[in-house]
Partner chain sequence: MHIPDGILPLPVTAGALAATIGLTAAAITKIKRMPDPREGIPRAALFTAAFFILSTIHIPIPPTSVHLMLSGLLGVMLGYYAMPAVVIAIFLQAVMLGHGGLTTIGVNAIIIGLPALLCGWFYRWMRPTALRRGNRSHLGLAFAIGTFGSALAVVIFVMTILLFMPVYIDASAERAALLTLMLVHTPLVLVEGLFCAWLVHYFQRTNPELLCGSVAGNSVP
Amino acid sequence: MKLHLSFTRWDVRCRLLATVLLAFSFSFVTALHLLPVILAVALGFVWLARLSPKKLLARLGIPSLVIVAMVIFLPFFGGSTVLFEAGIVTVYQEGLAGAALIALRFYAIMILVFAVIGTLPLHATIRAMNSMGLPAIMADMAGLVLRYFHVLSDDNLRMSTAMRLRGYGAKPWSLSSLRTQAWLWGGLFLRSHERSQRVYRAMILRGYNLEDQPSQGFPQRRDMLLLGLALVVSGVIVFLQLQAGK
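Can you show the structure of this one chain in the form predicted in complex with the partner chain?
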């Protein structure tokens, strides 16, 4: 319980650093017997973040389709040692191992990212990255991007409705439809661009300047301990991989 509370109050900068460290150490793993270990570490963070399995599975849905499409053919075309043969279908040992390695590494990293960074508000993530050295121009852009998702989505919906009311019916695979869509997005950019310039100038006139943000201060001892723990886990994973590779 205490560990869970520490995790939810963990300094955002330490969370980001720990995630990057662990994710890269996971991607270093090539030994098949270490795959359950990295998956267990990732699931440990799911438990700490109190992320429900239902939410996690929902978030993994679409990314899973991409990875399955990428590895599904590997057992049939990758490698030279025949594991199983039935008619024209041959399953190779190296291909099957490669598919398992890619898929499990993918799930371990994805689960870790969803549990540790995905449970943070995006504004907090951007502010923490800015205090860790992300240039102010990029931090500013990232903050505005979050706002423009909604602006563009609303404007797109309004303009598409207006087009439909005037009799426009989009035909898939038609050049004229594509041209109309390009012009629709052109109109959207123009409208949103003028408004975004006005809003940004008004923000600056009112004293907005990301470069002058107050420092977030040094992380507390508890935060550094958790980061140290992540560093140790990453180090152990890298050590075990190096041992397995000998």
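Keep in mind that what you see is a predicted model, and the values were worked out from it rather than measured. Throughout, rigid core stands for the largest set of C-alpha atoms superposing within 1.5 Å between the two forms. Positions refer to the first chain, counted from 1. What changes on going to the form predicted alone:
If you fit the rigid core between these two forms, you'll see the Cα of residue 160 move by 2 angstroms or more.
Core-superposed comparison between these two forms: CA of residue 68 displaced by less than 2 Å.
Show the form predicted alone, please, because up to now only the form predicted in complex with the partner chain has appeared in this conversation.
Just this one chain is shown here; partners and other molecules are left out.
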């Protein structure tokens, strides 16, 4: 209970630094026997963040499509040591090991990011990044893009529905459909541009200026201890990898 409480109160800047350190150490791993270790570390943060398995799996859905597309053919074409052969299908040991290394390391990093940073409020993350040196204009842009992304999605859905009600039916590989979709996306871009100008002017008129945000002060001792613990874990992982590589 105390660990959960300490994690939820952990300074956002320390969280970001700890995530970078641990993700770097995860990416450094090339020994297969260390993969369960980094996965265990990542799942430990899932437990601390009290992120439910259902939410975690939902967040891993789209990244999984990317990593599966990257490694799915690797066991069949990478390497020279035949591990399994059936007809024209041959599985190579080096390719299978490479696919497991890439996929599990990717999942360990993504799980860590979702547990440590993904459970933070968006505005807190952007403010912490701004206090760590991210230019104010970039922090403004990131906040606005993420905040109004769902508005753009709603506009796209509404305009697509209106087109279908007027008799438009999308046909794949049709030049006419591509042209219509291009008009739709162009209209969305223009509407988004006009809306962004109105919103930004309204924010400026109300006195918004991210450069004038109050300083967050130095992290507390508890936050630095947790960051130090993350640094020690990262160092141990890198040390084990160096020992395994000898």
